[in-house]
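First, one chain by itself: the form predicted alone, in structure tokens.
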Amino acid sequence: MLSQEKIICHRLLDPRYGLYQLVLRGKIAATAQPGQFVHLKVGATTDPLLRRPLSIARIDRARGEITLFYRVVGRGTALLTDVKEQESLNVLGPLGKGFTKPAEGELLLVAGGIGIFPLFSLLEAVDRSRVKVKVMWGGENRQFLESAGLPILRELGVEYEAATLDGSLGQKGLVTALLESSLHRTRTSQEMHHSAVAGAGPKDSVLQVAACGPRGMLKAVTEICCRQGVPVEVCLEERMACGVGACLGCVCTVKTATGHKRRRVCAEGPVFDGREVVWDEG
């Protein structure tokens, strides 16, 4: 759906990291789902020709608003910084296949850097009276995490663990180490429970993982989950041109019952079952 969305808020979050928040009001919020994205026209002319994809971070259906966050990384996002509140943006969306929203059990959200952005919408969509949710987030340092969304996690009152490369917040190192430790503790606890009750009592809570971040992180998250027998969905970050599956510029390879197949990240994704993605394709 092509829509003219009104800019309600556009602000710089942190000049050190080029992080911005953009709130749009229009038609897209009515049907947007966690994990989907929008394709923005960032210039007033055909230069640049291609739109820029941004994950939908928050969805407020009552107000008809979606929140986007972005980091300036090139000419397109640099042009986007010039748009003003009360102006409108030409937006294509919502696009793509989003996350599976669990109705019960436990959900671990694993983010690397700005990969936290699409996970905000999943966090807010889940019924936390029925689903136990925990966030694990890795980034450069405390300042980056504070700028990119820690206040939102605190506002929502969700349990979270952090990992920073410099050790300035949480555990020093990679977020994958947090995930591995958490799944190991969960498995140990379940084994102790089975041993104590000899199979009686309630069934183990269903656990699943949703992740977004750099490809290397997503590969590691998938490998950890596979070793522990935990289902995992990953939101892939790929360069996109058309955004609607026509140009085949953002394909990835997945495993199917009949062999390896090519899938369009913008149309069949960006969310995939991590166990089906071929991570080491040449």
Ligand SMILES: Cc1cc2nc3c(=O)[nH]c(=O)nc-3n(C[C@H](O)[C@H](O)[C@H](O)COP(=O)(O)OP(=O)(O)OC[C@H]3O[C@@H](n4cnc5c(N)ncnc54)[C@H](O)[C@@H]3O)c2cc1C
Given for the second form:
Amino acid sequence: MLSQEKIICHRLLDPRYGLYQLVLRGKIAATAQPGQFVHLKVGATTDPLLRRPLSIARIDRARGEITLFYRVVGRGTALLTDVKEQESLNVLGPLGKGFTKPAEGELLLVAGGIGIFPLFSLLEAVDRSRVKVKVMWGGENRQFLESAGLPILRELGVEYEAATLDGSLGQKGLVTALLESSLHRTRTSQEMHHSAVAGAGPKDSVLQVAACGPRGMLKAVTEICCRQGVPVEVCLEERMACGVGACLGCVCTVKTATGHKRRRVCAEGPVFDGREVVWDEG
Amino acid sequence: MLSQEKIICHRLLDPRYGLYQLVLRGKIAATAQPGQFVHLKVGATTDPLLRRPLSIARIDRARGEITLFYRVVGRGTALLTDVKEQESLNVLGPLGKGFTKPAEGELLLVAGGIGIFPLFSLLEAVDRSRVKVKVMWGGENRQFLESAGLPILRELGVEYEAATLDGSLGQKGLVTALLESSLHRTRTSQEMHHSAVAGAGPKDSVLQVAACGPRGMLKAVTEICCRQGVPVEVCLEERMACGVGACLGCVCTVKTATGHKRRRVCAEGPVFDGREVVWDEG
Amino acid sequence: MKVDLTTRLAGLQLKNPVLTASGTFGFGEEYARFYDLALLGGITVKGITLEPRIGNPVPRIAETPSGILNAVGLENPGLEAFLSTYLPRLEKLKTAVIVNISGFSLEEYAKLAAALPENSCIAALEVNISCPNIKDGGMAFGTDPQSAGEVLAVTRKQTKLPLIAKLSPNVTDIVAIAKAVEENGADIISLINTLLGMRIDLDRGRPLLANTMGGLSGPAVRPVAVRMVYQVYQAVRLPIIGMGGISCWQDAVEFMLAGASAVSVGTANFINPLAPLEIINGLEAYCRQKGYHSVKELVGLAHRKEEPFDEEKR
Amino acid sequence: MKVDLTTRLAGLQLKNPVLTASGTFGFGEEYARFYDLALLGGITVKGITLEPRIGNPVPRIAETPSGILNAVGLENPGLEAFLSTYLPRLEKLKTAVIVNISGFSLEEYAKLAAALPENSCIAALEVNISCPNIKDGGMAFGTDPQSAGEVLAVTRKQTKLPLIAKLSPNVTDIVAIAKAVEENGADIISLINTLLGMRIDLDRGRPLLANTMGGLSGPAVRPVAVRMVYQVYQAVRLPIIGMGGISCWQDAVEFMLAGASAVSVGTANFINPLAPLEIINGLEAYCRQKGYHSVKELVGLAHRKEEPFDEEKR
Ligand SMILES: Cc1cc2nc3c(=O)[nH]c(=O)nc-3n(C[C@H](O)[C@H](O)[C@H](O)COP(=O)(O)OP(=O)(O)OC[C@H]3O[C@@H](n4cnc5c(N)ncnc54)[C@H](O)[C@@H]3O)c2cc1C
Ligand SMILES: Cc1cc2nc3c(=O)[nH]c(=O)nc-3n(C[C@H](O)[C@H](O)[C@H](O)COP(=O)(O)OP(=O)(O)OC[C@H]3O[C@@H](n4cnc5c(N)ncnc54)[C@H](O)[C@@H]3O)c2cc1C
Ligand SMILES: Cc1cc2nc3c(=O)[nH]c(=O)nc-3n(C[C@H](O)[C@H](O)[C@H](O)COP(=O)(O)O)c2cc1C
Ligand SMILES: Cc1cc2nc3c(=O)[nH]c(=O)nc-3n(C[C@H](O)[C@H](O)[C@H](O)COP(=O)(O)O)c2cc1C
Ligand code: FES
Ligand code: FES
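Can you return the structure of this protein in the form predicted together with the named molecule rather than the form predicted alone?
Zooming out: every chain and molecule, the one shown earlier first.
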């Protein structure tokens, strides 16, 4: 769980968006699951104090390597850019509960911005000879998507649709629009005329959605899926202290039979059933 | 005063004693004086918070370079070991008031341990065709002295005497013993039969002493010099915050005509007339 | 040389003086994956209230220079679930368990103390009169000597377990509070709880924490905590559990020299889950190096006039 | 877009809202070598007492995580030397000068206030009722509303200069103190002074500072300071000068959103002598980016119910 991971590769993918790739070799790859994350100690002093959570984006068990992608947003990620290949990083992980890996049927990965990162690991983990996988990804513009992982999607030969805010790649607008029309099409073409009841069970469908991105997008994705009766798993973000479930810092709220309950994003998540999440309450 | 200095050379001199050499190129060399110091920002975050004071050990005006030597003692100096050649350091300096540079006569440099560092700069600055310079240096053992600068003394061809605690080089014991017997000899041979009155004025003598080392040693050196009527300058250390005289954090106490007064080690010092320093009061 | 690490604080006998702090260690299970909790002096579990609490909305955590703010708001399963679900699991950990309790009235404190069994793995009760993250209650009790004393008095009546009074640092006079709890039946004093602080999110122009304010912990507060331990040690006779920013053995020694008989590790668990173990080892090595046969000899040394380690100075 | 940086706090008119904090900026001369002090909103000089003071023995400074402890003990040349030697030099700096005064009795405060000229570069007096580094006095005045009020009342009688009451954070209820000084003639409130803290030197087994305890400042205390500014802003109408760990413009904005009309830079000068200038520039840029014509618009924004910058969020 606590591991000194060796830095195999650390490179800047895009200066404009401050996107970096970090490949670590160590104990974590052996047990990592898609959708799990690691908690990194950045710097040797007490400032910044807390670890930083990053999703495990790729898992190479054979080589014992995991790949992380990160965007520089604040002090911690800025300091992280200083670490050098061959040095080692103090990493806690793999942490959390990841995505459900479908054994068959159809899997739709819906990503907003850097929300694509944890989805890579799921994409690579499913048996694509049995599961039909498709990616829908929304981002600012073509450059961002190219830097943040389009080459990986192409390399893996997975079908994808893009949406960009400026229309420089794919459809202009939000990824939720892509999802909406696609689900509508699928449903109609499959002539599945279930009434679109929110909360329809997963059994109704061979299609399932896994989504990651900003909270507003995840809420919209969940609503669309619920309307179409498609099960959806969402990967949440929350400010974390311990990362292991001890501090209760990172909770979300879920609906249960006995009312609203808190769940720890780092322990019971970061992946949750979208329909259980209470989106409009802090 | 505030300068980004480029790291020209940074190397470990002795792993056992954690001794490092650091050569910086920038604006500071142009005006640095022997006995002055610099105040270094170590690390980019708020921990450690304060700058660290280090003496300017060598000044090469032609190349615009200063050399610092440091010993790893705590967090700041430990972090400093991480800085890489070609990177730059944020340096405040040159700071403080250095040694008086004699134009003629005899100069005795008395160092305890790493107290030798600021004395190098004085040694190099005096015109040795007109001033007879001799170094007395006490340290733990031969290895320490070799690592901390004996090669420099040899390179400069200066006369020196060593004292080591284990007798592995020079006389066994403290440097103050060397000083005592030497001063006694000098005085006797020069047949200067002044009564050895503490506080006898500098005019009496063409000999002057500059000392740096632990406080206890400086006190002893001052007492010996006073007994022999030899003027002595001491280079003090004190915990510093601002380094420029603004915070009053680093004071020492001196005797003045109007009683005991505080002086700021970073501004009025770090070099003081040994006879003025109140040694036994905090 | 063998160093005796055992420690006794009034009725609380510990294997060694290193505990974990309430709210930073869940109910122990999360860190039991990292090491055997039986190696610790003991653990303090998350603060329990009479009723279950869902706590504050998120964000609950904000990083600050060398510290964190938290506003968890005492989320906990409540007394009943604690007794039925968590206590049986705690029994299995084979470590001394300190149960931290918070009430919103004197009556609630009393009920909690009465309900927690005296013959179980529970080694002591820590009476939290200092939680800054809940409205009407918690900290209010701990900022006034009179009400702090009352809480201890009512709790004392309900249990024979050793009572630890956990003090708030958000007070003008920590000594007055310490004396009040001493006079009202506390066996041990623990300090400090968190300092009240806040951050503002520049992007949103609003307080960063959903709860507006939160409790500051971590290395940033250590100088304040050491000072309070030092002051309380001078003024009261009760043994002290020191905490506030302890991250390594040096920090633990600092608290013990200031007057703490034991220490608690809180925020540091989040950064280094092995911190408590490393601290136990470091304390032992320090005692050995300084020639102390028992870790108890460190307690309060900094109060001596002469420099205790003078012989070793050169 | 031009941003208006001028700021008015009661009778104190400033070029911009960035000051330097007392005791961290000498009498200005040291930092005048780095930049023209006329660029600042103003400077606050080292605390002055009636008689000269030699201050505490060394060590006076100890580093802590993201902070420092100081125990200078109000070393200063005394009123007379201040008037004869330092004030004439301060006149030449062409910047607003705030003189920080400390007394050991009400009478001393009154004498100091009476003696400091109303027609000079002195723009205001800062009444320090919060120095933790001297025995019998200083902080004691600032930890009790009654005596805090008395100090302000006697000082008020002696001068027409704007009076800034500098509050101590070492109190249970900062709002009570703020109200007391408001009712007794203070024009402005400044906060926070340092938090009382200490460190122990593990090598010597003794308190590190010669004075045992010292005042904690620097980034570590910022969350406490922001919280107190926020609380005081809600409770009193006086303008606030916020300080405590301000090191960059983001920190300054944080204090202003919390309710400070101006900010003081203290410990940060030691690390980055140009910090005050960089903060002025950063404030201006931030206002421009957010579309504010005057820096005054920032003051207290975090208290609004709605998110002030909502339009800009996506
Ligand atoms: C489970 C999980 C997986 C993540 N995976 C990735 C990833 O693969 N790639 C990536 O670029 N980012 C990812 N993030 C977001 C990433 O953790 C933050 O961008 C990062 O912590 C910011 O740190 P900072 O020091 O640069 O920013 P600062 O703003 O200086 O951070 C201050 C504090 O806020 C926290 N914080 C700030 N932003 C976020 C955020 N968006 N989510 C959670 N905490 C935050 C920090 O961890 C830190 O404690 C993930 C977050 C979570 C919770
Ligand atoms: C004018 C002056 C010149 C110096 N020149 C040299 C030199 O050329 N080479 C060298 O190796 N050392 C020199 N020192 C000592 C050096 O500054 C300290 O060893 C260093 O600051 C220790 O920092 P640290 O973070 O490693 O130790 P820590 O103990 O972690 O430092 C904690 C705090 O204490 C201060 N501190 C600790 N030890 C000392 C000390 N001995 N003197 C002053 N402050 C101290 C630090 O600056 C810091 O603020 C000099 C000190 C002064 C005042
Ligand atoms: C996330 C978190 C939750 C806490 N919850 C509690 C609690 O429930 N009861 C309590 O008495 N103290 C609680 N505390 C305070 C700690 O027990 C401890 O007193 C404080 O954090 C100082 O120690 P530290 O700096 O080592 O963390 C909590 C602290 C944190 C950081
Ligand atoms: C070395 C030092 C000396 C100080 N002297 C005084 C003083 O004389 N009078 C005063 O009111 N405050 C004094 N202070 C407190 C500061 O003015 C300021 O309130 C405090 O340091 C918090 O701000 P900061 O964190 O930006 O330093 C001093 C602070 C330091 C660090
Ligand atoms: S981060 Fe501590 S419980 Fe999730
Ligand atoms: S370090 Fe500030 S006056 Fe010397």
